[in-house]
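Let's start with one chain on its own, the form predicted on its own, as structure tokens.
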Amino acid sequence: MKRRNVVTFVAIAAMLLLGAATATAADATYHVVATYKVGAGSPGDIQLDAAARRIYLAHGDRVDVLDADTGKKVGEIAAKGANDIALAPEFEHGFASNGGGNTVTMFDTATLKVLKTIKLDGKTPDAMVYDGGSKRVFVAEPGSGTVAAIDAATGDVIATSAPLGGELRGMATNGYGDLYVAAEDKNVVHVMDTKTLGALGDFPVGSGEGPTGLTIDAMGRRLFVACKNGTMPVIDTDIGFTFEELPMGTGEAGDTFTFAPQGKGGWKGAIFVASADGTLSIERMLAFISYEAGTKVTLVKGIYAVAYDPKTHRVFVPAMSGKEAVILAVGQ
């Protein structure tokens, strides 16, 4: 199966995890205030449950939970070849892509306790993201190029899409009857109803290449997409036009980047997007339609995923350090 954590992760010295993060002169105050340890072994997605103060790390043969503030670990999830996480928080659920099982795990996220393995039609179950809107979780299969749709709150697979065409990576909803799926190798987004996963068509993404990650101000309805070459567009999701292009990292980029409401100085929010060349990058809204590029953190190669805490306004980002698994807590 194809990772998306393609390029190999870099060995580093803990000293450097821990202090060694640089920035531009632009805002230098962005750095590693923390670092995590996880264990042997590569990690995959990361999400949070800011509420609940819990990281979940898809780790291998497990989904690793642990304590938000203090990095202890407080439990894992049996999930063989866990790739990507969603959570359901309404209904205290969580879920696990299995790629190589072709299934999902899910799990009750107040016990950590398996509730289900879902046998999904689709090949390879990858990317995932939890819908409030319709109640569903979205996976990308990208072995079949499908799409299959998880009912929240029972576990149950709803509907599998007709094959959409390309390597489906990163998703995001809008809320309200919208999905969005990365297809790589076609340099599009396509977009789906939420309800009757039926195509409506694809937005091309500027001068972007090979797109693997998503997010989206579903309240402004700009989709942000991180793109191989170093080129984020911003998409009008009225239109489908690409009116603005920022740039970050190159190189594999996961779904899990986080759109922040939170700015200092006077912007409105934040784009957080790590690349696998070793770059977050921060970027920075002006206005719905008015953005710039930010600070530009250097960590470690290999970086795909974040996750952002609307708390501590940090962000979470899993690495390696030499064998062994970390996540860095960058922050001001």
Contents of the next structure:
Amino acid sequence: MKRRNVVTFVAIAAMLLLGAATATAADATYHVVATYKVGAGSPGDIQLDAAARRIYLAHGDRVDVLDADTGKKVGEIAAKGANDIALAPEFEHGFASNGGGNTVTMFDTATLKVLKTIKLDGKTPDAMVYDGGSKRVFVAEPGSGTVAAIDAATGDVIATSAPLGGELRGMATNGYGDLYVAAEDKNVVHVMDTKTLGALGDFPVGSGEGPTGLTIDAMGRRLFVACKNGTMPVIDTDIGFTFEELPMGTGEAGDTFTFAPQGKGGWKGAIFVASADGTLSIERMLAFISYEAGTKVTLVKGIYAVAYDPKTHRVFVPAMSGKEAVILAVGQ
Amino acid sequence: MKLSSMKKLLAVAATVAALLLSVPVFAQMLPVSALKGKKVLFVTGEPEADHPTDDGLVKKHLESLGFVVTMAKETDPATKANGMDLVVISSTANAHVLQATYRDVSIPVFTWNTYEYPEMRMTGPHLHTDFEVVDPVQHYAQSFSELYGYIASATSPITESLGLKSELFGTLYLRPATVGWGKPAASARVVTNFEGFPRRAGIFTYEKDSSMYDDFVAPARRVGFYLSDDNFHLLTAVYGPGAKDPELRAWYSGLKLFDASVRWAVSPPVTPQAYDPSRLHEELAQAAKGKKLLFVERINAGEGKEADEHMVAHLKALGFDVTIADQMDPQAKADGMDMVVLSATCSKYKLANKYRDTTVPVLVLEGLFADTMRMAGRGRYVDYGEHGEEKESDDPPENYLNIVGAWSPMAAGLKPGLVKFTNETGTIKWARPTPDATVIATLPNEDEERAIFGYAKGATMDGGFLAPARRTLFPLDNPAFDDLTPQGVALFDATVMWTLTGK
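Form predicted on its own done, so how does the form predicted together with its partner chain look?
Up next: the whole complex, starting with the chain shown before.
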């Protein structure tokens, strides 16, 4: 995955019916509960199919597939230069972006067989996101500054956007028409139409610098932006307004992460953010207009991807242990 | 070209040139590009570990506008402002320490330090009455109400520059936060207000030379803003797809209002011309020449008939082409006119609501017409009233006015303070206009009783009624024209001039 191996972040829901004080105590208990070894080579993005209990890890020339509960490797998919992964569960399709080859590998999540190698018009495909609303997989192409849309059912490239400007990084969608793309060197988030791939405008990121990772709370209409300067702007997506800035670890942050609300009405939760400086930062959601920084857990330098397991409430964080890649299972 | 034609052309050119040279130099809002290099003194309190502030963000923002920012402590002397173009006072500066340090500086001051308003003479001294700090801890529900501001003045340079109209807008992002409001003096322009109270001002401005609280004359422009210590970052704005919707752009205008207010503060002030009745008379004569004026009176009135005749003669002498109309004539009489004067000899009851909707500028000489003309509310002795009316007024007859808007050309160059208006005491009417009016004079010792004021075209008058053209009130009871002092005549001429030309 080029200079950024691992994708960071995950939002994990936390403590709802408890209170903030209880939550603080709970945060402090997070620690590494298991380590899954996956072999040599830097890891890339990680995705979890919670229902199937499978972890997908972009890992150099392949995608490793592990049992989420045991860490045992159950298979692999050839995907040279795999950067990022997107899963479309309703089609049982997975996609891995291959930066070097300007292609996307489409695979069957049931059989783990490659279905198709999708040739892109853009260059250096990197971050990907599946949008359930449009049934499309969107691929950021930083080399050409474009975004490609792939039909998640057929694997056909539907369209490639006009160049957006800036180095395109993490993406997120709201599920009802908007695609958000972080532009690291522009300090903005581009907003695009998922149907037309037309540019709809930009969101500034407050005092954040170097936005690289995005995740969204589509119900609360909140976009969380991981920035390299250790700031996480929380943006109201209705108006593109940064109303909160939370501290987080510094350095490279992930291309994707997951917001996983829990609790009454699916509102309250906690966001776990992994940063390249080795910090797993816990950001707590108290209400949809109120967030606060929680505990920081020190892991391993170079981390920046996470996947959240709603069954065990653990966070999976790819990391390097010596020369070997591992997945750290972090929980309470 | 024939010689006669040439002479006519030259005469026209000379008239135009004279007019251009003679009108006061109205300040324009400086373009953003002109802010580059302007020096700002930013007065803040000492940072406290457990008390977050947005002072750093404000400094950064001012610098992004082009300002060169120098920081100052609340204990620094006023001389620290020497050479600056603008003083900005944060609410983090302790007003009890700061006191009146910058009250007298002849440099514009922009502040969101609500407790500093009294020290600056921008409001009276009483908390809860003259100014208020709405804190969500103590006023939780009210702090939500303050998320909704109202553009009280659509004709202020600040709102005009943003194309905002009189309507609600979002002040701060959707979370309760501390805000401040002030109740400024009559001469202030209330740009925005809260909760339906006209003078519960969120943003208000004083032009240089206007009379602030206790008749303290503003040494330079002054601006009050509704912010508090740590909510600059919550000033509303819209980005992305929403920014294409004009309704959303208008709603989320908190940050734009901040920027425009700063820009107004640092722009050159209006420079009034010195008091010179003969020059004013000449200028008015040039402007009035050939202009059609409808003078509406009660024909064959008893008291006031003679004064009306003299007023008409005065207007004719200025060059107006005067047409007399009776109070019972239809409003259509105003069609094609350049200006209408409603004499105090008219019966309010008989005049009805006529001339309220005319798109011709109207000068109203009778304060009782304020409600029918929508220039004020409908409460007698609350929204309009009089001094010296036998059986109808508790207040004694009066013959002085207090000039509070000396900066305006309607003030005829008179200095702030009391001016002898008529030779003898008599009836003087007043009204209480909306915040979108420019107030020139009040009754003495009665800040709320405004005697001379004007609405620009499009201004929001009572009940949201938009002024179809300029509207002015000049309190000239039936026989009073004949009793005007020279200063009173100058005020009359200046008001006629503004009503006719807006200058």
